[in-house]
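In structure tokens, one chain follows: the form predicted on its own.
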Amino acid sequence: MTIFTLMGFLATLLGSVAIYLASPNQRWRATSWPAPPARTTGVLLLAVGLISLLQALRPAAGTFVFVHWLMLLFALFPYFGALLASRRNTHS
């Protein structure tokens, strides 16, 4: 695995945290973060996700990584959040 994947999946991981964060029904929280900056910050970091997924392999092929890689992760971040949930209510 090529450094130019590990930054892609990274910066990837990074621009769909703050684009999750920046959502008002997000649940990692107990305040969303300001919409504006972080959905810009995230869409920057998707794009060198993108950019960097396309340096290390195939044009056809990086898209897929790209797609597929963003499609987990914003359907995992629900998930997370309800265990986030979950557990602090059970400490508190």
Given for the second form:
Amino acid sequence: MTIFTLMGFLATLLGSVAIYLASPNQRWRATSWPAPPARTTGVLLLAVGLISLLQALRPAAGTFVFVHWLMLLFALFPYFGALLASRRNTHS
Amino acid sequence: MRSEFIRIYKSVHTWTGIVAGMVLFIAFYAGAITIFKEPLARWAAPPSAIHGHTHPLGDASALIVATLQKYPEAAKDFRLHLEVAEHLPKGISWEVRAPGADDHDHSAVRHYVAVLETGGDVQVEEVHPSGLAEFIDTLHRVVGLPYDTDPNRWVMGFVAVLYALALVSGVIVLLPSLVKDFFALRVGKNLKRMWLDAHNVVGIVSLPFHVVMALTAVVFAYHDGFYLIQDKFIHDGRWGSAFQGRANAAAPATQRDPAAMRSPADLLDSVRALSPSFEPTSLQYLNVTGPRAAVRVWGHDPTAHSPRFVGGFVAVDPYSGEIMNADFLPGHQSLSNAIIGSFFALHFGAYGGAPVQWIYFLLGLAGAWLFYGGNLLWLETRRIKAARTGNADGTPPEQRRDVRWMAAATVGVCLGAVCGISLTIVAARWLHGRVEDINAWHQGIYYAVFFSALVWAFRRGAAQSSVHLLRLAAVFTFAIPATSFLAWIFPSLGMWASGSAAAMGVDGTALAGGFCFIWLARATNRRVKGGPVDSIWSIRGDSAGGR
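Go ahead and give the structure of the form predicted in complex with the partner chain, now that the form predicted on its own is out.
Following is the full complex, with the preceding chain placed first.
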């Protein structure tokens, strides 16, 4: 794995976390992050992620990797949120 | 959008989903495992003198010439592997297909390997590679049916059409609340809301993945029909003869001498000159003594998408070393070929290497959950609650028979497939050398477990059987790494433990899977014993529901 690929995966992960935490439906924290700055940061990080992947891979492959990684993260985050929320409820 | 339209689409979504959901679960669960087809084949491959060893590339030309002198029938299609792995033979290998057998029917194929002995003689041996990975792939390709034949693919195509309809109608139903409920997964007392959120989160977020899967599956099922229609209406029935004509025009009269072929190293140099980032894995020689001799150099380009599951290839003239065709060479395709190839790559996850394989594995499991969760939602929606219709003596209301049957079928089919796949994997090592036709045993074990689970689910009800079958799935899945461990500490058992990262990765993944099933069994057990009594998922509700 090249440094650009690694950077692409990491930046996309951080960007998607920022976007998820800006959502009113997030369940990781008690309150959501302020939406405008968090979403802007998230989108910028996603752009960095995509550009990094396109440095390491050809355009089609880079875009496919980016989209599928994003889909997986966005599908998993709400489940982690539900797990965290149910743990919090159990402890409280 | 008018509410009556939403209701219509909701009905379409519900009924297409409920008809196709269970078999799609099998297709996705088996498909997720098939992403790691090669590691699984390596895990199942027994140690042998022929497999898992390297053959000097410098000797390959001599081996090819000597083999074709002795076995001229191999000239039609044989392969030289460049990689070393437990399931790959050294030397050259070829297959002989039974006359009239379907192209995808792997049970109708006999496998031969030729190696060069020290004295320069050729030794040819029939080998029996494990059909385990191929069988699980078949379950994936034909939605749980045993053989990949035309009629079974048409069934799969019909399921894929229903799947596509379910996707479109599901998105339309969700549109009014899409933005408001995005990322929402509300866990609470409202179970219907929870299952709906759990279903929607996966469905909407991974929609592009599912759209590609549905559309490509339809094409895989009916491509022969599509070609026929194209031939009739676009090519006036002359499509086949056009290729035939070209072949005849180029055909020299005499048979060609394989000894005059360029060496494999020369052919690889030609390919490297064309694409330095291409990593060859095997050379497939086609009709080398005939007029249209060609060598397909198969491999991967880590920076590009591949047009096939096993990679892409470039066709080289074995006698001149000239490139004949680069239409399937990753990263060097024309725009139209690259677009068509991208659909294959998107279905197979044939790009981006191991990280993408893991992403596809998890998205495949999430897809299986999408269908399982859809059925849970259907059941929860039809639940008869005690608050409304509770009996005067305090006993919970009887749930509808169709709901109880659907719950039992969902549990039996889905968990039966999971248990069956795990046990048939385990059997690859326990039964090797002990039974005559292990590939038939793989099928037999899978379907015996699958139908037993189904019968058990109907006999004991969804609530009890779901806990039993999840525990069984955990036991069978833990048995995969346990088999490797036993083989390692007790060599007298006659099994083997492979030390390759790929095979150990299968053990590690199965270990993690076993813990997941344990966790699910515990959670389900809690619900069965302590959940709402007016539910088919309660032991008390189960008994009250009557069977």
